[in-house]
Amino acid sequence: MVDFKQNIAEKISKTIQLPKETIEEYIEIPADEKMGDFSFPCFRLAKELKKAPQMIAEEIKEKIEVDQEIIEKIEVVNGYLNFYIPPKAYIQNVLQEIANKKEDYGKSTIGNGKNIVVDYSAPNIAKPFHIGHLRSTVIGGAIYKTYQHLGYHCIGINHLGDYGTQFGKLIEGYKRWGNEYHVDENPIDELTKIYVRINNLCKEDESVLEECRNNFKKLEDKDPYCVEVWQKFRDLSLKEFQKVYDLLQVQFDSWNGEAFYSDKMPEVIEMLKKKNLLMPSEGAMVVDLSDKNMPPCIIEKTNGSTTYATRDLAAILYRARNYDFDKAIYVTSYEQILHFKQVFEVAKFLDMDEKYAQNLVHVPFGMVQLKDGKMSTREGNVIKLEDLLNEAIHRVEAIMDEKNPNLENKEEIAKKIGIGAVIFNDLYNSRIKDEIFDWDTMLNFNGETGPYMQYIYVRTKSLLEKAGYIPTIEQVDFSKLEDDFSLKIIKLIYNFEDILKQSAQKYEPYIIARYLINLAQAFSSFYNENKIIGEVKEVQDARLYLTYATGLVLKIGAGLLGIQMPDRM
């Protein structure tokens, strides 16, 4: 497919002393379609060239050789150089690319040979997998899939919270009262009850707390009983978590949690000691970061035990050695911004190539809030993610019972719509914003929602089914798609790969989500303004192929967000 932006950048670079890659970064897509398809602002050149932007734009225009097959015309408006692409060039390029690539449309080779580590989800073992874990799971999943589509080799890691003093407490509680609870039948709820009970006992009796600490020390020293019980908790928890991951269609390449790095931390501590970076502070051992305007990074606590930071540093070292990553992305809440700033700063002192420390990225996100601003109605309660996803499915089933009671495969369709609605609601705004969880908005089939996007996809499917065929590219007369409504869709489809690159570069899945709504709305306008079936054969074939292309891109884009498309609604 012809890269119009690259082509324009090449032409401009021949007229001014600026690298083609820099010019390409400056080129924009105008918000107003009347101002062209691509625009080059000349304001950035004004200071260097000591000329008015308008004059610079005029001079560049005069020097550019116009190729009528790629550039229809160039206009200068208020210091902008506006480029208009011939409709036929757009249509032919886009539809031929769709025909060639099909489900691989939007794929790129920019990531070939590069490894990307994505650390996301990371629930705590033996604790409820709650609504607070939703954001890390779906944002991380979308980033993983987007990078993968762009040709990168991705390693998805679920850095489980499976280490720490709380396991000493759980082991103690299980020793004392394990027989009273049905841990095998309902592991998370029952282990939570045990944890609350032993926690309360620790507050009353210091000797019990000491026993719990001893249990964790035994676990670190590989005591057979403690390891066996810990493994049981871990296995049962993962079995429960998998139910949620199956609903969300999320998979991981590694489940190595904090415990995996327990025997890898001494090496990190030794590295920091050798470089004289560890210093005592109120009984703990820390790395001073005052020169970076940050509090000290605690590496060992006063009792000699390690911290989250120590384990994260051990993980960085392990991932550098085993995955040779070009980038390691950590998807967590914005509450951990300082933690990762500290860890990434200390990572610069580990014995590894500096390229690894330079390519550590924290991707923070906002909190999930219910419509009334409260996470739960009773103190200490949390909203379980599995319950929430099942509630979404049930609500969609109720809507379907009312609107289309005879629909076949209702349960499967409700699952795709309900879970799709939850994911899309999470990803529709910039990740740093707090997410407002509102059922009425989320399940609206007419708003800028997941169900609306799925509905438009289903419409493309039903049109093709009604016609009974998808035309071949050879049957398409490109001249039949030069109306404004068809061209709007064509241009959006053309920009798909660029949208994916922007989303990956900014770690912002919302760029894809908003793009999909724009494409769905453009198709809705096209559908309302154009008769698709029943027109003369050449027109019908062209419009049907555009319908097919739209549905294909909607499905690919939704899949990158982790959303499945139903065939009927």
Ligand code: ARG
Second form
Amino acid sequence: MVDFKQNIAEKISKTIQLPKETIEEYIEIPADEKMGDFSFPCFRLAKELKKAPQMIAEEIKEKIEVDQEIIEKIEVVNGYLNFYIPPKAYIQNVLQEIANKKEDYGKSTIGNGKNIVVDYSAPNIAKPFHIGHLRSTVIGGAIYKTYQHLGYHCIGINHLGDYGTQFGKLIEGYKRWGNEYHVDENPIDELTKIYVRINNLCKEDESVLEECRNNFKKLEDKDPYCVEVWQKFRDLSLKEFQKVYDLLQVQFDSWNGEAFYSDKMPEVIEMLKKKNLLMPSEGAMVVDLSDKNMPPCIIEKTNGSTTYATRDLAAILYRARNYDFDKAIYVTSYEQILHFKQVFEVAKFLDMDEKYAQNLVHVPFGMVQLKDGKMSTREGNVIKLEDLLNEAIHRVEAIMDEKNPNLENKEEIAKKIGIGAVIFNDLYNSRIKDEIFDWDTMLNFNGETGPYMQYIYVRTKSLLEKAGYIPTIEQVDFSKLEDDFSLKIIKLIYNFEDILKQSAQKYEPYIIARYLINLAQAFSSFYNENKIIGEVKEVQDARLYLTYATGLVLKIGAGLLGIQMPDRM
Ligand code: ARG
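I would like to compare: after the form predicted on its own, may I see the structure of the form predicted in complex with ligand ARG?
Every component of the complex follows; first up is the chain already shown.
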């Protein structure tokens, strides 16, 4: 597919002293179509060239060789150079590319040979898989898939919270009252109860707290009882978590959680010691970060046990060595911003190529709030994710019973729509914003929602089914798609790869989610304004092909967000 932006950048670069890449970066896609398809702002050059932007623009325009195949006209408006691409060029390029690439549409080679680690989901063993982990799973999953589509080699890691002082508590509680609870039947709930109970006891009795701390130390030292109980908690918890992953259809390349690094921390501690970075502080060992205006990073606690941060440092070293990452991305709530700042700072002192420490990226996201009532994590009154996802499915079933009671495969379709609605809702806004969890909003089939996008997709499917064929690209007369409604879709489809790149670069899946809504809405207008089936053959074929292309891109895009498309609904 001809890259118009690059092409324009090349032309401009022949007229001024500025590298092609920089020009390409400056080129924008105007929000208002009347301002052209691409536009180049000349303000940035004004200072350097000591000329008014308008004048610079005029001069560039004079010097550019116009090639009617690719540029129809250039206009100078308020210091901008606006470029208009001939509709024919768009239509031909996009549809030919769709025909060539099909499911691979939007794939790129920019990532070839590069490794990206995505650390996401990471629930904590023996605790409920809560809605914050849903966000991490969904956002991380989308980032993973987007990078993959762009040609990167991705390694998805579920850095399970399967280690730490809380296990000392849990072991203590289990030792005391394990037989009073039905841990095997209902592990997470029962372990949560034990955890709440032991926590309360710790608050009353300092010596119990001490016992708990020692248990974790014993676990680190491989005490058989502690290891056995811990393993049991882990196995039972993973079985529970798997139910959620099955519903979401998420997979990981690695399940190495915090415990995996238990024997890899001494090396890290040694490295820091050698560089004289470890300092005693109130009995603990810390790395001072006061020159970075941060509290110290605790590496070893008073009783010699390690910390969450130490495990993250060991994980960085391990991932650098084993995955040779070009970038390591961490997806957690914004509560952990400081933690990652500290860890990334200390990582600069590990014995590894400095490129690794420079390419650690924390991708924080906001909290989830129920429209009615809050979600607490500490006291045990949390909403379980599995229940929540099942509720989404049941709500969709109820809607379908009303609207389309005779639908076949209702269960499977409701699953795709219900889960898709939850995922889409999670991804529709900039991730740092707090999310409001409201059933009515996310299940509105006419809103900017997952179900709406799926509904439009199903439309494209049923149109093609009704026609009984998908035309071949050779059958398509491109000149039949030059009306505004068709062109709007064509241009959106053209931009798909660019959208993926933006989303990857900013770690913002919402850019894809919003794009898909725009595409769905554009198709809806096209469909309302244009007759498709029953038109003269050439027009029908052209429009059917565009229908096919739209459905294809909707499906690819939804897939990148982790959303499946039903074939009917
Ligand atoms: N288990 C942690 C939590 O639930 C998230 C882990 C994120 N990943 C990491 N490498 N620290 O908050």
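Quantities reported herein were computed from a predicted structural model and do not represent experimental measurements. Numbering follows the first chain given and starts at 1. Here, rigid core means the biggest group of C-alpha atoms that superpose within 1.5 Å across both forms.
- Once you line up the core between these two forms, the Cα of L170 ends up 2 Å or more from where it was.
- After superposition on the rigid core, displacement of the C-alpha of T109 between these two forms stays below 2 Å.
- Core-aligned CA deviation for D184 between these two forms: 2 Å or greater.
- On a core-based overlay, L219 has a Cα shift of 2.4 Å between these two forms.
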